[in-house]
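What follows is a single chain, given as structure tokens, in the form predicted on its own.
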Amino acid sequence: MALEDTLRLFSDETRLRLAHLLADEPCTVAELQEALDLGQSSVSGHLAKLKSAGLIHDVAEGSARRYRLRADLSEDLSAAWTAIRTLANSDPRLGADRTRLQQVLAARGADWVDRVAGSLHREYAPGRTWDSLCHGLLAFARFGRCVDVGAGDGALVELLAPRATTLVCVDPTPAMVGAGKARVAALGLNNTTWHQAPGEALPLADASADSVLFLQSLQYIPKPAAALAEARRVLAPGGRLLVVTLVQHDHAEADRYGHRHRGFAEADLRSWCKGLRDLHVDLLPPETRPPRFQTIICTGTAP
């Protein structure tokens, strides 16, 4: 978006309000008319426009549309707008606003739950985080004899280990392996151990494991092909084999994060895990931060 139409777009008085309302709340046409003491063509005029620059997007609403800011604004457009934000935050008459829109949504009952229905994936609610939520899941996993291909330092030994008979954890590089062993000599983990080996070369006798798990190290593996070929070959009958990694992209930084291969395709990954039972592999939503990094995982059951 050119500078010019940026700041066309938050020239209007009325855009600038109907913004900075979105930016705190999720609202309907008829919420915002109501709010503003404006007509319903205005109302969806400028929504129109704010819409086709990318500062906000709707969701469906049973009969109506309910908008809200984007969180996924492109770099230049996210740092106009926090600018500008910034800027007018002052001005008394979005006080009012903010006022008397909640007034109307406590009138016609819009509560919390009602607002950001079918947006709830991407809201904020106390205590439903991804990390608690894994938390919660977690405590029904049961891995068996567990390998953590690529285990890093051991972030993940705190959640595995509870839930594993013995956890193998296996990473090339030295200084993570020091750092992986003295986590868990802190810990006190006494069915957890080290090895210092690449992943296409497992220090594991064949059938050794009920569990193999990738989480999002594959694309640090050299051979990525070798390195499932000898999960599969470590695999007991019936373990499975979970990977999370990075679909396909062209996405520069993740260089920065040492990433030898910018994500998978889906046939490739398909083709490495050939021979499994029960092969699953789903995408995740991407990412609502730039540049949108999107997960792939990869479910399959030894025969």
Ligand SMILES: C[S@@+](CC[C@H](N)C(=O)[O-])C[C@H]1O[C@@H](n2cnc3c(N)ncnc32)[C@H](O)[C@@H]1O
Given for the second form:
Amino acid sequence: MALEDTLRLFSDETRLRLAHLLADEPCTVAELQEALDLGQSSVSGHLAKLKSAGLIHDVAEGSARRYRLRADLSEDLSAAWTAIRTLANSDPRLGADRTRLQQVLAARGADWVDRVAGSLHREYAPGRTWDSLCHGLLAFARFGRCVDVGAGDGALVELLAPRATTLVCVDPTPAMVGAGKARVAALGLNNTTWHQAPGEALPLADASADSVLFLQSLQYIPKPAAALAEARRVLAPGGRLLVVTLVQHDHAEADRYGHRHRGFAEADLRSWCKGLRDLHVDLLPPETRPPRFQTIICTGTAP
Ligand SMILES: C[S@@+](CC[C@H](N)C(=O)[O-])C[C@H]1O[C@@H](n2cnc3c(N)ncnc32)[C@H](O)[C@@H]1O
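Switch over from the form predicted on its own to the form predicted together with the named molecule, please.
First the chain shown before, then all remaining chains and molecules of the complex.
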């Protein structure tokens, strides 16, 4: 950035005030407007200039965007900014802006839950990820004598084993079973065993399981109908089946992951699970990233 451009960037009082606030605290346009008592177009216009100069950047946060000072300033900009920050740090007007921003942020925190009511699903809240919520909800789960068909390398044993009386992981791929056994040993799980076998021929006795799970594995199984018939055979009366797989699709990308089937139609899953009671099939919303795979969940109970 040329010297005159740098000097012009910092020659505007509003831009200086904004930059100083953002150096202390990442903020939204609305928070900056309120703290500096300025209009939206003025704040947005100056933010755009600071951003195109490379001093700040913004990230999406729910329905808003939050601006912050870049951590990776160019050498020249970093030198100029450090000098200006030092010179201006004791300016009482900037001190007053800072105090006002803290008041605005405190007030916005206090009424956050009121403001996001009705749009909470679009808002970021610390720690409120699908992952953490699923971990929490799993605390209520009881899998009893559990069979995980197509268990892979046991990435989920850590979640399943503590909620199962026994966990039997079944997978036909030797490398997966080897990695899974190593994981179970490292975690010290003594209720978990492995079988190298296909889902179409489970090496387990009739009516010996309280739950049978297929967690994104059915699309890998050459004969899915046969595997679900096996699941029904090993389920004890009252035992539950959970199939999490993909909805029928036409995305060639799936071939890269070794899928044998491009998902399944709801009607197929229903017919393969015939005989189970309380059969439910739910479709999740398509993934946000292309090609937007969609998950289908099928649950039922053995009579
Ligand atoms: C994507 S991995 C899923 C692993 C695990 N369920 C998870 O969610 O982390 C699919 C697994 O299906 C297994 N698989 C392939 N053919 C199978 C079959 N005939 N019966 C059971 N599993 C099979 C593969 O070896 C692979 O480990």
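Rigid core: the largest C-alpha set superposing within 1.5 Å between the two forms. Only a predicted model underlies this, so the values are computations on that prediction, with no experimental measurement involved. Positions refer to the first chain, counted from 1.
Yes/no, residue 258 Cα shift of 2 Å or more between the two forms with rigid core fixed: No.
Per-residue C-alpha change between the two forms, residue 95, threshold 2 Å, rigid core fit: For residue 95, whose C-alpha is compared between the two forms after core superposition, the shift is 2 Å or more.
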